[in-house]
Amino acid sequence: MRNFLLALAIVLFAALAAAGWRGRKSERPPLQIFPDMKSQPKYKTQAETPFFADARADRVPVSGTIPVEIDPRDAYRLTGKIRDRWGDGFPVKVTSALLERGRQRFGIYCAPCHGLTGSGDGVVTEYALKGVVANFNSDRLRNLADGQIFWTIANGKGQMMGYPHIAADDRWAIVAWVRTLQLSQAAPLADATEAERSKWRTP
């Protein structure tokens, strides 16, 4: 009996030594007796890899394909593309409610960097990224297709991270508000009322 108890104690001590005390924190990686699927060789997001010629671990979708969860009949609304080209125009009805929603979402996600007028002078530029943030009122960005702006909101570009968690219709609302800002900053005089035009006439 004594030998049995001694053997049992040794086994219990070995098990505790291998598993570690519960509640104790350690910076060392845990001892995994049966790792199963917990530890797998993988590349983290935006990591480098020698496997591909461009050294990027993240791969772009195959040209001409769309995610399986996207209905091809609704692809433009969800991707901003028509086949392999940027689409133009809005797949949702542009209303005052949509513009208001776009103004709100723009203020939350875009204005900190791009500024309330989209001029690239948000509060973030006072501390970093000065001269890097895109100005929506430049000719280059005015000429972008609506679908390309939509895609950039979701996927990011350059220093800008993507916002894929913003719902598709909210992204279109933001695009509509960006177009509103662009028009407000460079509206042709002919579009103004007679009363407004008279203010700008040269005496």
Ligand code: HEC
Contents of the next structure:
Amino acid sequence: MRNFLLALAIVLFAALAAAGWRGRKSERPPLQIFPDMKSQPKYKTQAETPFFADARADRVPVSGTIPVEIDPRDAYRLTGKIRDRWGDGFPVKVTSALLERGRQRFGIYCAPCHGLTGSGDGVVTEYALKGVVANFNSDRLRNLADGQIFWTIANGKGQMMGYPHIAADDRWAIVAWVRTLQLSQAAPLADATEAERSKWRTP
Ligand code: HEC
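And the form predicted in complex with the ligand, for comparison with the form predicted alone?
Every chain and every other molecule in the complex is listed next, the one we just looked at coming first.
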């Protein structure tokens, strides 16, 4: 009898295993004994809603909305804008450490397209975007406000995508490096020492 029951158990187990009773995926919400507000009514991104006439659940924030984490006094540092205008000047301290950080970040994120000197001749232009990548050493880009360059890094422009994941202070570091490159490519002769100038004069 004991052997029979054992054999029966093995056969039953084998039959169940063969039938594929291994648990399966379910679209239904799991049974919740203590819900703890884990599921609540909500709209998923790009879902529809009958509430608004255009049926879109995604809404543009009311104009003038400031994200809770932005202190209005800090707005320029985080947006590059002062009210609705581009701001100029650096809201962070420009130090040689910041420039070094900017040089590194620029090398990682920008130089592939904009080139190491910012002339718009990065390695990518050998394959695509030739003549499209902006040249920082043009008058138009020299005259961009610091805030506009800051904003462009996060949001992109035209065929350039944005890099919103670069932290705000790193973006300012990059802006500082862009300014450094612009200066380096258009430095007045008067900035050089007499010794340097005489070196250049010798053929
Ligand atoms: C994939 C290539 C690519 C990368 C990487 C890239 N850019 Fe650009 N960038 C472009 C192109 C293309 C344009 C020209 C866009 C246009 O005017 O349509 C441009 C334009 C710009 C402009 C000019 C915006 C204006 O108002 O005309 C700035 C400033 C700029 N880029 C900064 C940066 C910085 C800083 C980085 C690094 C964080 C960066 N870009 C990374 C391709 C790139």
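Take the two forms, superpose them, and find the largest set of C-alpha atoms that agree within 1.5 Å; that set is the rigid core. These figures come from a predicted structure and were not determined experimentally. Positions refer to the first chain, counted from 1.
Asker: Superposing on the rigid core, is the Cα displacement of residue 157 between these two forms 2 Å or more?
Answerer: Result for residue 157: no, shift under 2 Å.
Asker: Once both forms sit on the same rigid core, is the C-alpha displacement of residue 186 at or above 2 Å between these two forms?
Answerer: After core superposition, the C-alpha of residue 186 moves less than 2 Å between these two forms.
Asker: Just grab the Cα shift of residue 43 between these two forms for me, core aligned, in angstrom.
Answerer: Comparing the two forms, residue 43 shifts 13.2 Å at C-alpha.
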